[in-house]
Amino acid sequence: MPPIRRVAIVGGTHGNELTGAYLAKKFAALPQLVQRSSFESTVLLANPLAFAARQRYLERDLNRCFSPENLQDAAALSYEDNQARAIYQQLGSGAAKADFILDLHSTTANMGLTIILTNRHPFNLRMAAYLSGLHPAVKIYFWMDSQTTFLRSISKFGCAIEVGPVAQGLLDAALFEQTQALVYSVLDYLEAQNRGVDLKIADRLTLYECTAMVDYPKTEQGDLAAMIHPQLQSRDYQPLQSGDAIFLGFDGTTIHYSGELAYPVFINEAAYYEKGIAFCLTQQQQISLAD
């Protein structure tokens, strides 16, 4: 593949996720931290008005505005729709198009350090394998194939970094520094690839692929009827087996899982209450990277 010439580092796609937003502000003030000799790095605070308001978004979730249909919809006129089109013009088209997008996020769920891929291009998979080998705590997560509305999906190459748990609107210094270190590792990997440096990369990658999203039990009126069970809380990436407790009703009733072995993630993510997602089920896969 051709070399990576322009890298976009994006923070603040969600205005109340301060880890990425303040890393973007830091990198913008100190660009030498993210510049490498073989490519240009540009830094973007994606949703500045939401960041100023310390809100996830003003009118709609910016990270759900990047589908080709939405970008071309003249009737989509919210602030975030217009912002998505402006970002696409800056990063997704024309001579200034980003070859690689790194989108920085945080979560209230116990996700640790997670690399989120939008596609299975071999370049992205090898990068993920390198990062997980370099940082053993890193997990690799893959959304469903239909998830093409994310900011990072406007580039074939790239990923998101998702770190947590950290509360919305707060900074956690340890996670901030871990995210920063992971950003530097991504940039160093791209530099090495551009220069043809032979890196030690495992020939297999453990990947957690999203297979389903589970909603909270609801009343007939659509209100919550239960919450995440204490036995499930904070057990992201841990095996979930049939019979395990997943919800605790307000009447004290325990609701048990009845599916096949899975690995839940984004458990009790605060921002997903409005989306009807209590947690995402994943299947653990072993991906061969052998040539």
Given for the second form:
There are 2 protein chains.
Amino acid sequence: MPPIRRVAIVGGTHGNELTGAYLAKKFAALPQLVQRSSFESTVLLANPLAFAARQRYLERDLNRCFSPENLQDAAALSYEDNQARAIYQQLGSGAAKADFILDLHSTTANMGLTIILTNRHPFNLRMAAYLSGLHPAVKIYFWMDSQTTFLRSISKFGCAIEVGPVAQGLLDAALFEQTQALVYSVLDYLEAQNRGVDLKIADRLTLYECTAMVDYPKTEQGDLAAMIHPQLQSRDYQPLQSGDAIFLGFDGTTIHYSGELAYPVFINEAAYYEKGIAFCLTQQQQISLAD
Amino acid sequence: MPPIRRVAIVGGTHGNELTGAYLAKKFAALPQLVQRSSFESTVLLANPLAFAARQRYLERDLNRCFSPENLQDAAALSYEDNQARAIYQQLGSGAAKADFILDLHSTTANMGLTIILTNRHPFNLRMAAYLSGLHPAVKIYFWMDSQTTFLRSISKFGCAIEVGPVAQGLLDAALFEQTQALVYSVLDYLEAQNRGVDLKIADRLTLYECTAMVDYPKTEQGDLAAMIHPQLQSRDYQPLQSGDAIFLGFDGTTIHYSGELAYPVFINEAAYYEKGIAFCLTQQQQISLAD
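Go ahead and give the structure of the form predicted in complex with a further copy of the same chain, now that the form predicted on its own is out.
Up next: the whole complex, starting with the chain shown before.
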């Protein structure tokens, strides 16, 4: 494949996810931290008004605005729609088109350091294997983005880094530093690939593929009727079996899981209450990277 | 002292603190849970529009609107100013005036179950001693509210319950249930006091009195220059001594504490970034309740 010449590092796509936003601000102030000899790096604070307001977004979720239909929809006039078009202009077209996008997110779920892939290109899978070999705590989550609504879908190559648990609107210094180290490792991978340097990369990869979303139990009026059960809370990437407790009703009743073995993630993500997602079910897969 | 006849249980004073908001909704739907024979209970969701928006407030912090000056200020026209006047009408004056206010809050800081007192009336101190005897994890925080800006300052008797760590905009079922149990214990105390029932109450109380606020290091432009240091993160109510690390700069430098022995609380509270509070220093005090 051709070398990666232009890398975009994006933070603050969600304005209240401060880890990525402040990493972007740091890299913008000290660009030498993310420059490497074989490619150029662009740093972007993607949703500056939402960041200033410490909100996820002003009018709609920017990270759901990047489908080709939406980018061309003359009736899509929200601040985030306009911002998406501006970002697409900058990173998705013309001479400065990004070859690789790294989008920095955080979650209130206990997902540790997660690499989110939205396609199975071998270049991305090998990068994921490299990162999980280097940082054993790294998990690989595969979230097919068939409508290409995510910011990082602008480029075939790239990933999101999702770190947690961290509350919205605050900085956890330990997670900040771990995320920063992971960014540098991504850049090291790109530099080595560009320069033809052999990296030690395992030929197998464990990947968690999103297969279903589970909503909270609701009242007839559509309000929450239950919470994530304490026995499920914080157990992201742990096996979930039929009969396990998943919800605790406000009336004290326990609701149990019924279904095939799964590995839930995004358990109790604050931003997903409004999306009707209490957690995402994944299947654990072993991927061979042998040629 | 005269009996407590009217109790107000308030949640959602901050719209993104869901523990108290959903407890208030539960108690409003099932009022028998908070009724006792010797007093009436009123349940209030204090900031319904902020709760609907899952924001702390719409225009200004409702829990800083209750000073007499502000309540009488004809130029104070924000949604929260109007809401404060309406709440004062309901709970602070006339025949339905609340004798006791219990205001339910949550924090992103690791404060466990905290009772916040804003005055040292023996009735409140004895209640705090009763609660900490019943629930050994309970801590008592004294935050003098000399301007009486807090909602609960409407009444001389009462307290806030502050639970954490919990992110804004989500429910932690374990903390929800612990907070609920603590509410019932408060009601039990009031009922026993009204009925002249002797309660087992220790004659000593450990109290943490707020003595100073510490802001984040800032850049010349007023932006954050540092984060809570990992060695301070989550160590609410632990002793802080001169030389201990308190901040980690984005450039990797560590900033150390200089001052007398203190016990910090509200460490890394998300809502306090905009208030210029990284943590609050307290002094630990032993209070005698002997007559």
